[in-house]
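Okay, so here's just one chain, in structure tokens, the form predicted alone.
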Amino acid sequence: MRPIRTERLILRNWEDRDRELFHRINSDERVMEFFPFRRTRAETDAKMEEFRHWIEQDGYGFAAAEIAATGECIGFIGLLDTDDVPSLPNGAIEIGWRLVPEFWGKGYVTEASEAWLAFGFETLGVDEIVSFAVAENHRSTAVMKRLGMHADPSADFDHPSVPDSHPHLKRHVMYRLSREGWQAGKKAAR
């Protein structure tokens, strides 16, 4: 993937220097509040390699988000093919993110997500991009709304990867954005 630049960020593939940060975002209690697991260092190293491979193979994925002015990696933001959601067809494109807490509330996710939406609709030519989160994850659903995504309660689902031992994390809400809706939002913002 060629890096994507936004006003304040560089969205790029993962590098070895990102390993500590990647482990942190996958093991931190606040970051992982809505996930039923925390990853070990070995698990996060393997997952980072998986993310890196997807980006090399597909040209997009859950990419590292770096502060352009400092070179500091703050988490990931990107697009990914998703095949494990019962209410979606295989190959649906999801937008997702995970940042360390000290960078929450600064608009980085919205800024980078807008660039990824443009990439998805203009470069990949997809018709729709979705996002989903645990129903109680109001921080993430607020970002989805800021991006112009719309709730689709008929597609809400119990995530098949969440074990029964965590019933409060099973229910996920679905948000969608069509290419036409994205284009209309861009025109309205002018």
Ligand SMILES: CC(C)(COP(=O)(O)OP(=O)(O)OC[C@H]1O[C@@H](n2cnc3c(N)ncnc32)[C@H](O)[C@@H]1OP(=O)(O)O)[C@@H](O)C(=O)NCCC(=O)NCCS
Contents of the next structure:
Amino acid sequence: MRPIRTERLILRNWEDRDRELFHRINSDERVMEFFPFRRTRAETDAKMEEFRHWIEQDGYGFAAAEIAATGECIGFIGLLDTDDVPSLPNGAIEIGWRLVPEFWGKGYVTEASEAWLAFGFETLGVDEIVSFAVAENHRSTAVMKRLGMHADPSADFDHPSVPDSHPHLKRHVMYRLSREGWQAGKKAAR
Ligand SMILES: CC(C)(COP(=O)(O)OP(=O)(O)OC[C@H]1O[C@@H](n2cnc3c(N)ncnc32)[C@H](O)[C@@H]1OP(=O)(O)O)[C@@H](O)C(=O)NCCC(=O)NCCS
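What does the same protein look like in the form predicted in complex with the named molecule, given that the last one was the form predicted alone?
Now the full complex is given, and it begins with the chain already shown.
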């Protein structure tokens, strides 16, 4: 992918120096509160390679976010093709995020997401971008609302990859943003 520059961040593909951070965002208890798995370092090294390959191939994905002023990687924000959500057609475009806790509460996710929404609607030309989270993940749904996405309870679903051992993590709420909604939000913000 071509790196995307925002006011404070560089959104880019993963690099070898990000391996420790990538492991943290897949194993830290606070970050992973709403996920049923914790990945080992060997598993995250392999997963990072997978992410890197798809981002290289497609030009987008769950990409690294780096603070431009310091070069520090803080997590990921990006777009992804979804194919395992029962209430969405295969290939729907999802926006998702995961940061290490010391960088929560500074607006970095909203800032990066605005750039990714512009990339999705303008460069990829998609008609809609969705996001979903465990219903109790209010920090995540707050980002969705801040971005102008709206809840669509008719598309809420039980995530098929969450095992029965974690029933409280199954139910996911759906948020949507259409191209028209995104354009209207941009006009209103001017
Ligand atoms: C979900 C998650 C990405 C949200 O991160 P976040 O830092 O709260 O999100 P934002 O970047 O939008 O920051 C918003 C917060 O920064 C504050 N903020 C400060 N400066 C800001 C700015 N310039 N612009 C916007 N918000 C700003 C906002 O007031 C808000 O604070 P609040 O939480 O006290 O209301 C983060 O909590 C996380 O990584 N969680 C674990 C992983 C996870 O659950 N991922 C989602 C799975 S669906």
